[in-house]
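A single chain, nothing else alongside it, follows as structure tokens in the form predicted alone.
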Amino acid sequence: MGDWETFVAQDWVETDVALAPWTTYKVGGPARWLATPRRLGDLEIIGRAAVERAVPVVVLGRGSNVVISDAGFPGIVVRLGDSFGSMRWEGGEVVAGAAVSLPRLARTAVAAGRGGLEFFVGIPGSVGGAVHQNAGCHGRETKDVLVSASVWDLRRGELTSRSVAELGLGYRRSDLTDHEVVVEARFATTPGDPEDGERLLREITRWRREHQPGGTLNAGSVFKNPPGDSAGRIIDALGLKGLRRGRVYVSERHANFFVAEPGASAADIKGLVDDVIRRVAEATGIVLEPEIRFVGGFDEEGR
């Protein structure tokens, strides 16, 4: 049995599976293979079976800062299986499979009365998702606490540890590619105490709700702040909020969020996008970089 055949018959791998339940905009077609590995060596039958067919990759996290295209993913989507969402305390490190959620890493970690990792709970992605691009808020980036992360190449089939300047690690970006999956993460933390802990974690829970259009479809900041400045202020300061295409607008709450409104498309959020980075760039000479990704075909139109 060839690769490809081996990829298809296993139980973890399912086709035609729609996307849209997966990401927080509940935007998007299906992905043509949706595969879930539970180990390591379901990421070796993965990689064996993509290099085989040269079909393209993606790994999908929490979906919270994705818009999957209408036309959905010609290739095979990768969600990472339960066994990557386990735990462990080594010393005063934490190490988090890469489908963990930030929110409960930071909360476990101050249960156990360790400090550093707060932050995290403002962030609806998961560790994977955080390595791959240096997550971030309230002053705080993951490459802060990063220690290491162990990452599977599935080109090469082999599992490396790379530290944080191996990673690349930049303002909510990575050197990682499609084709290395980050499998767990190593943190550091400090002593701390859990009732301080907790108080910071409401207080940053509070500030989210109240500075955030919580409770819509969204996928968090839509754009990465320029240099010295915010997007979201930009975006405000030329009156943009409100803006819209089709039934996706700019938030009225915070301008760099976008809100979807049910029956939205993938479209509708990428030609929104495409218009204020237009708008932008025209009215102050800043392009405006997504911080969201964009998966599967668009088109000049957004499809």
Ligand code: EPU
Given for the second form:
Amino acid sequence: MGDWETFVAQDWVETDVALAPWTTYKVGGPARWLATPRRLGDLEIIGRAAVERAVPVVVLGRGSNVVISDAGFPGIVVRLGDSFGSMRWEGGEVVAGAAVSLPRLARTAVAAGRGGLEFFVGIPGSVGGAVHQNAGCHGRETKDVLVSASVWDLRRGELTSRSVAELGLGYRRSDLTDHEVVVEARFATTPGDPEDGERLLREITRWRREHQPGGTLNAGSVFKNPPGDSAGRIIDALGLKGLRRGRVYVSERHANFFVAEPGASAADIKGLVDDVIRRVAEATGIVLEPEIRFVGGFDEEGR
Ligand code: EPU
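Go ahead and give the structure of the form predicted together with the named molecule, now that the form predicted alone is out.
Expanding to the full complex; the earlier chain stays at the top.
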């Protein structure tokens, strides 16, 4: 059997699977193939098949920073299975599988009397996504607490351990590419008091409720902040809150959040993103760069 035949014969590989339910925006079309690997060997099968057929691969974490195109993704979408969702302590360091949710990581550390990871409670993503994007909030970033990550290279079919310095983490970025899958990450923690930790978790959660449009369909900040300024402040100052494209609008609560209504399309989101980029550039000369990731094909009309 060839590598491709081996791949499609796996019971953890499905075809034409709707991706919208796996994203926080709840828009977008199907994955041609959805793979839910349970172990490293499964990642090897995916990598070999993708190389043999030159099929594109994208890894989906908790879908909290992506817009899947309405046409879907014509390749393999990888969603790490539950077996990548475990955590273990090694002294003061916690090693978390890439599929662990960041709020769970934050709460687990606090419950164990360890500090430093509380800020993760405010980020609805996965450990793998946090490493790939150097996720952060409240003045803290993944790179402040990350020690190292184990990365599976789909093309080479090998696992390497990279120190935080080797991962090239910068503001909402890393040197990792689409064919490098984070499988687990090691975080440093500090001794902490569970009650202080709980208080901090509550404060962060309250701050988010007050300042961000929780309870709506969104993917957090749409744009990266330009150096020395805030995308939300700029968009707000131009009076663009409420600006709408189809069923997507600029949040009244925070202008760098776009809220999707049920029935919204990826084209609506893309259209609004392009519209805001154009308006901000015309008014200020600043070209905003999206932080959310567009997956699949988007033409000029955003379709
Ligand atoms: N502001 C406005 N109007 C708005 C929104 C914000 O004037 O509609 C002003 C605020 O008053 C404040 C400034 O802009 O003076 C900055 O706003 P905020 O404190 O909300 O922070 P931000 O820069 O918009 C960043 C991260 C968020 C993170 C928060 C809190 C980016 C792109 N965003 O937002 O991260 O939660 O700080 O730490 O860096 C994300 O990346 O998805 C995300 C939500």
